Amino acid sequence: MKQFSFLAAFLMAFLIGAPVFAQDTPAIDKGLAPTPPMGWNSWNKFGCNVNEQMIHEMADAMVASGMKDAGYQYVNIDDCWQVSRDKNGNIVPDPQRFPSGMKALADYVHAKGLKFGVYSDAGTKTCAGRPGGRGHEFQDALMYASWGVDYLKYDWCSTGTQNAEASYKTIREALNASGRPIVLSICEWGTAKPWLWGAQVGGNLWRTTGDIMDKWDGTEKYSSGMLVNLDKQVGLESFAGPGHWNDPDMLEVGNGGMTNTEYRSHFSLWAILAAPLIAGNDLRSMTPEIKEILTNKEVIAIDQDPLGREGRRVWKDGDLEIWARPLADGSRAVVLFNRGTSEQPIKVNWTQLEYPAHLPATVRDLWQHKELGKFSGEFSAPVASHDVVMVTVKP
């Protein structure tokens, strides 16, 4: 009987053209970035001034500073590590700046218990005019895999009439074909609305904005201040989740263009957004205050919450705002945010958090690291200029 059933199934499959022994084989990109990636990238502080020794020192500092223990994993080189292609079309790292080669550099980072990332571009040239990946996607992916790359940031300069969705689908297919699991960071600046297709093509995070700059507000030619990038996240929260994240660009915390209060707000808001936490400062010379911001494990836990629900702005009145997100344990994370120039009280009602108004709940301050007590229906706190009060509300 079993033999007959198998034969019948075989014939039926043959007749309808179905694969007899087909089984779902998970793509190699599945399971990557279950929480927003955390790490460091060279661009915001150093631009093109990258070299082997500096990357060694950043990896050392990530461990020594406690950032690794706080959850940071990736050490990523941005643009300007590559100088040309050889006669076979292989990408060539700068031999003066990286004399030991990229595999040795990746090995050094891995030996620290960290992961290694590089940068390229979907066009013919990178944004700094170095060789891009166009036409070399599968060749480059094999090279990255042979080096031990764990993360690829893929930019969008010199792309002409290329289709963004197709271009990023190609590089993801190339990374998968390399046989190595590599996180794909889509750096398309939000122009073609990558939140609509990024997950479908295998992107693990996608930029929703142009480049961030180390300022509280304002816009320059290609860059915007923190508030501009924050505002562009409104309405995008439904597109993010485990393995695929909205990316309002890297952190500027510690680079000197904002106050420590503003950096605390920047970090808190990126955490409530479930944004990637990619530091961009000099890890070797952090002040204690900057280190405290970047390694606040209670705030990081919000960013890394396994439910993976991006926070949203639930209330706004002029310069005063409330951002909130649900957490895996049923509690809520809340940021009371004051953009204004003077201290103001901000009150969050439980109904804004989708809780019953009468519910008693414990409120904990994540920057003071202390329980504030039990509250029913609402919680209010004074919030200083350009500052936040970040709490959890737990029934």
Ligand code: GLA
The other form holds:
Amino acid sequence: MKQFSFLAAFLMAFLIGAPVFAQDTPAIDKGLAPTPPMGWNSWNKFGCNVNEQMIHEMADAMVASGMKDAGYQYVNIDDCWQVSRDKNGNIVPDPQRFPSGMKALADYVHAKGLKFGVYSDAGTKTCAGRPGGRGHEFQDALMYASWGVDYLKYDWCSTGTQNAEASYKTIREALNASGRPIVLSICEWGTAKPWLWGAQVGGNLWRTTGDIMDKWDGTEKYSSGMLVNLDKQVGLESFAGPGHWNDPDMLEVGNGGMTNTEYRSHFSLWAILAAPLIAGNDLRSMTPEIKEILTNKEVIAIDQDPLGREGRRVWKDGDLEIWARPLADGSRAVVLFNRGTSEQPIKVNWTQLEYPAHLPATVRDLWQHKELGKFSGEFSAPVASHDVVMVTVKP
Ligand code: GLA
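Having seen the form predicted alone, the form predicted together with the ligand:
Next comes the full complex, this chain leading.
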């Protein structure tokens, strides 16, 4: 009887066309981005100059360089892969630059054990003037799912009077309706305070700032240096958590506009912030120093700590700062940061870490990869100009 009812159910399901086995119907993955997404994106280095050959090479390099082994996963094409819509309204990838099509490209990336991402925009046009997603959300989501897209960055150009929260809710519903788990990266630049609603509408990360530029400090027309984006994170810490992250924008590490010391600071601070680690450099030609920064597993482990608590600035005196973050094992990650022009000692007190003043704790340096010993009450280190000392403090 049991056998009969299983057979009957199977036949019925077959007749009405419903999938019988669980693996045929991928459920929406509620566990998307349990830790901040890690990967690579084409924009910071290449802008509109993207093509399939380069994406192949970047996926190859992600594996060969040790980036994949260090935890990087997503290979994301930013703006300019799309050129038009066909007569049915389907989005058309640039046939010159992507002659094999997006499905073949996603297959290539997946075959390397990596994941594939694309970019679109909530308005009528992307920021580079390509067709946007407005009015085509469900159709686009189905297309992305059919290609095997795992990550969508959704921008905010040409949105007129659109409501940001409603627009991002629509694209999340469309992605869910496609049946494929797709990370949603909200790229609204912080204008409508996406930290207040981003998680509720199913965003997995949201930009908190305008575009980063490959400079230490300063602001130009549409973009700002690393320090400007860093300072804008203060006060937003409590909005981040597993599945929903503040995004101070992609990494500039290795793009040439900062010193290696400054890139080390940029990377350490993004890790203490639980920021997405989306590299933006040419992975095919990294110097050993840049590779060492991007693949420092001890620093990456801080970014990826499963507790998912974003760090905060616990002390500031002029150019000297202390940033700290509680970790899942009860220890703390600490960045001693010197924005100034000369070396200075920086001292962290245990009370700044919310530890009892005289608790003995082991301090480990995450850039020197060595234990510095047992300390009680405080730890102090000289910090070079524009540099960090990054440690864990473990009772
Ligand atoms: C906006 C985004 C950038 C990038 C460009 C592409 O400026 O904030 O990150 O995606 O658009 O045109």
